[in-house]
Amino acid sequence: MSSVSAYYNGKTVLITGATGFMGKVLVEKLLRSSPEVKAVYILVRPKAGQSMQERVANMLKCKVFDRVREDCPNFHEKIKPINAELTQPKLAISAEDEEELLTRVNIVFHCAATVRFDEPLKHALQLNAMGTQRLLELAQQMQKLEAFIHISTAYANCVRKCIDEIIYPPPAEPKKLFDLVEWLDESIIQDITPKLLGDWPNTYTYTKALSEYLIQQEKGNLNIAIIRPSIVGASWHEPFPGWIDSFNGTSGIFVAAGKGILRTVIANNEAVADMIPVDVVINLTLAAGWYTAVHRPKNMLVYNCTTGGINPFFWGEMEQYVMSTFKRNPLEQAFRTPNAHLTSNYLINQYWITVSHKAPAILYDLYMRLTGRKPRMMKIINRLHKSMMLLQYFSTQSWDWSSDNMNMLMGQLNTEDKKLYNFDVRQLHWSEYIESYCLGAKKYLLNEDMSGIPAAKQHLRKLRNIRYAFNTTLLVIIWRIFIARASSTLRH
């Protein structure tokens, strides 16, 4: 029998960030592996003109729930949405909803965060740090709470090269910072952000470091664990291989490379690409929830959920695997044949950006204008460069994370749990994983059918012929000019 799934049966769970990429996988796995779970409360805010009910209905239509839909068609009845806003005092939860949570919830999973690297500091602080503080205040009043699991990031302490499973001193005193951003004008906050960040590369990692420290300071007598995943990628096995629904992180870059838009990337071939499949993170999270609630460790445990120290994989290898997958299974209507190169040299990268990104984009947009359509390529290229710039910090260096707690937890699981909640990344074959990741991006992000591959290959052949013709014409013109020059020099 599985101890972990048995633990969640009959329990009432609260999840924040349930409509996000990781949140959906967590909700799905919990409902599928513990079908007798009593209720799953999810905090949801209205967003982009959609009410809370509409957002939840859209979330439940998602393909990620197909397996649980088959096993238990009424799974949605277990999900209880609560209107909430993490950036508001007391989370803007109604009195009756609050009463319900305080008397019923047994375990909290805090996944909500803004994962945008370039989020303005004030908003990142409000959501990632103050939101965590408000949720903790609520949790401290919960009468039946057994565990509180916080999802952080392995990069919260990226200013250090070696990162242990401990809480480090914060980049600033959180309380003072909160007061500061409350009364300072937005434009002034923007001006002083670089000074405040110091060595931290972005507001995301900075506010995540603050949140970890806040939790340590304010946990009182709660049973808390912190999970620190590295770069979260598509699923490895569950609910099915390659599932992904977000262009964040490496996904958007894979797609841009597969479409032939992205030709050059600043990265160190020898640096570790510390990716972790989303289902590995969720399996570890659920196992840690069980362990924290049942074994009540004396100290708050931090779990570095990374692959680099256990099963390292390098940016140079990733480039090869991504390119070979997209050559075998091309994306539809590619802009050019897929061919991206990694370089750690800034000048070489700038040269290729000009020659392979900007020049073709300008020509394509000119063609679009001439044929009476809206130019869009330069806009795509600029967006791509912005995300490449934000990722550069992580693709040019390596870190060492210890994973003692992850190993300890694995040792605590029985045989059944090791199968059901597998987070043993030693079993991960990178070439297979990257292939299923790329195919997942094709199927789930771009909604492309595998039956369209022959046509996509035909399209690539056409692009190749156009390139050969263009290069030949160019050579002939240069040759003609050269011959003409030479003969006129001879005549004189």
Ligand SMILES: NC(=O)C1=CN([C@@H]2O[C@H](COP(=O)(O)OP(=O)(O)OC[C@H]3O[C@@H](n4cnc5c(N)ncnc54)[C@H](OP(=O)(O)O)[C@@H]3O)[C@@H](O)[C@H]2O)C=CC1
Given for the second form:
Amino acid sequence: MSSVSAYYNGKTVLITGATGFMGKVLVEKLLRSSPEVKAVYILVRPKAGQSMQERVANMLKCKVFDRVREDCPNFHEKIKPINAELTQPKLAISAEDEEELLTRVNIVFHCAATVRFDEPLKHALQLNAMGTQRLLELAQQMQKLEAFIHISTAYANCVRKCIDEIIYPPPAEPKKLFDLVEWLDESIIQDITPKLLGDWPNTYTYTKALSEYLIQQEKGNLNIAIIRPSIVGASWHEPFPGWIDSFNGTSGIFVAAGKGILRTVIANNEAVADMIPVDVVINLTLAAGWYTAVHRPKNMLVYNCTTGGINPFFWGEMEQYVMSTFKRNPLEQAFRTPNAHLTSNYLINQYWITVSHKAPAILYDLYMRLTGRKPRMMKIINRLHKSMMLLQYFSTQSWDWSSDNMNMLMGQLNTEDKKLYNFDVRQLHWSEYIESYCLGAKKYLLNEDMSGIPAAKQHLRKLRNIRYAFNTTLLVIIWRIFIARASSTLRH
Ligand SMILES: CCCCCCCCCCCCCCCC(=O)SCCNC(=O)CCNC(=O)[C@H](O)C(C)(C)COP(=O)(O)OP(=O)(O)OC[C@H]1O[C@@H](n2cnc3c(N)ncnc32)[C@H](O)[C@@H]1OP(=O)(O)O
Ligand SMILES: NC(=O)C1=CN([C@@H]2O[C@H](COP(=O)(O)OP(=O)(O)OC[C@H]3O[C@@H](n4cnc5c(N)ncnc54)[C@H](OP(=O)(O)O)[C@@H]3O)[C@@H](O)[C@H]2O)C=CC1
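For comparison with the form predicted alone, please write out the form predicted together with the ligand.
Below is the whole assembly, all chains and molecules, this chain first.
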């Protein structure tokens, strides 16, 4: 039985989206588990006034690379950044760089995408669907290509309740849509987007469904596999338990709940919270790359990378574990004591939004104004409500994903690889994982030190005393009004 880590040694790999949350974990794991990998080309665009080189230098300083930095101090020499923009013709790669890629690359991992739910359709199409098509065109010309791995999402087909490891008919004919957005005015596209999306909840899942179909249509002789992760969370074990650097998915919600800002969430306690740790997704992706290249399956394999069917976990349990962790390990400078509740009742949610979100935010902003500072809480609350509105589609329903290919792949790994590329989610202990996720959000997302926990607890005690004082004052005022009314009624 050949080995996954040995396979990548000596290979040249191309990764898109390497600067993103999952891309970084992929680059790190690849370089650490296969230190003899020949080169890792990464497609990077200049962004926010930073050149490609500056961005890569900053990326490599990131904590996520601490382990590989220790194991192989020269790991950065293997990383070859290529200037690219996936929304541009020919990916905006220079002729010289293109030549290098065409003659050298053995395996492609395509992670780049816009994951925003509110992305305008035109941009989501240009990046997620057309970008994938352009990358496929490039891959078709690669002389030594052995496998092409595309990262999709388990929610690409969220209009279905049971999702098998197959490509479903697309929501629309991709090429017709490409033509349409090419000549239609941006504002008209915005206007007709809800009609085009149909049952799809957002432009992200819609364009991910289109790109899966495009791949199936245009794969030609390429050896391709598609990975469909569900809600990707902090790492389980690698490179560090709880590592996370993105506010997407559940992470931003955890932080908002931990800070005491978020108090009510529309979710179904009994619905499955299909979360998957990022290192599990990356281990499966690397294993699938090896399997696709070495075993060359006759049909393109789709791997649903989910937990619900194997080791189900529910939103109600998540609420308990998140709250219990943040009560024991509070975040610094919390707005209020963490106390978030899930409800599937729209009216109850609206009530708590008014009482527990808006009222305290208005009072706090008033206090800020009175003390000559800039009010900001209402702005945060409004952004939070926008996020919650976009996320509730996923927190109120359950889906059944089959995971036969994930199981099949596990059976193909030798004993050593089963440990090195562990994606057996049956071993995942949810309460421990969520605790480590919340602590990871505290450490890696918010850069808070664990030594600050006693001060954070002290701050929560102060908040509790303010609440007691506020409630007592309110009671006294109500009591005084009541007494005043009662005595005036008696006088008359
Ligand atoms: C108690 C437990 C309950 C559990 C309760 C259930 C929850 C139920 C979750 C379902 C989860 C489904 C997930 C589907 C699984 C996929 O397959 S989807 C893949 C993941 N994609 C996503 O999650 C994208 C969702 N996000 C979005 O679409 C956009 O962020 C939103 C929601 C439209 C918000 O957009 P926006 O208001 O423009 O804000 P955005 O640009 O995102 O952020 C602005 C800045 O604030 C930062 N920020 C964002 N959030 C925060 C925060 N909370 N704190 C501090 N800073 C923050 C950002 O990092 C960003 O910083 P810069 O990059 O500018 O430096
Ligand atoms: N996170 C999640 O919960 C899930 C993610 N996925 C999928 O996993 C993949 C990775 O997601 P994740 O890491 O979370 O996303 P991130 O948003 O963290 O990363 C996206 C990556 O794509 C790159 N990118 C975006 N636009 C362009 C462009 N125009 N040209 C070149 N590169 C571009 C970004 O580069 P830059 O740094 O320049 O912006 C970044 O490296 C995506 O395909 C996503 O659909 C699937 C299921 C769930």
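Here, rigid core means the biggest group of C-alpha atoms that superpose within 1.5 Å across both forms. Numbering follows the first chain given and starts at 1. Note that this is a predicted model, so its numbers are computed, not measured.
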Completion exercise
Cα of residue 486, core superposed, displaced between the two forms by (Å) 2.6
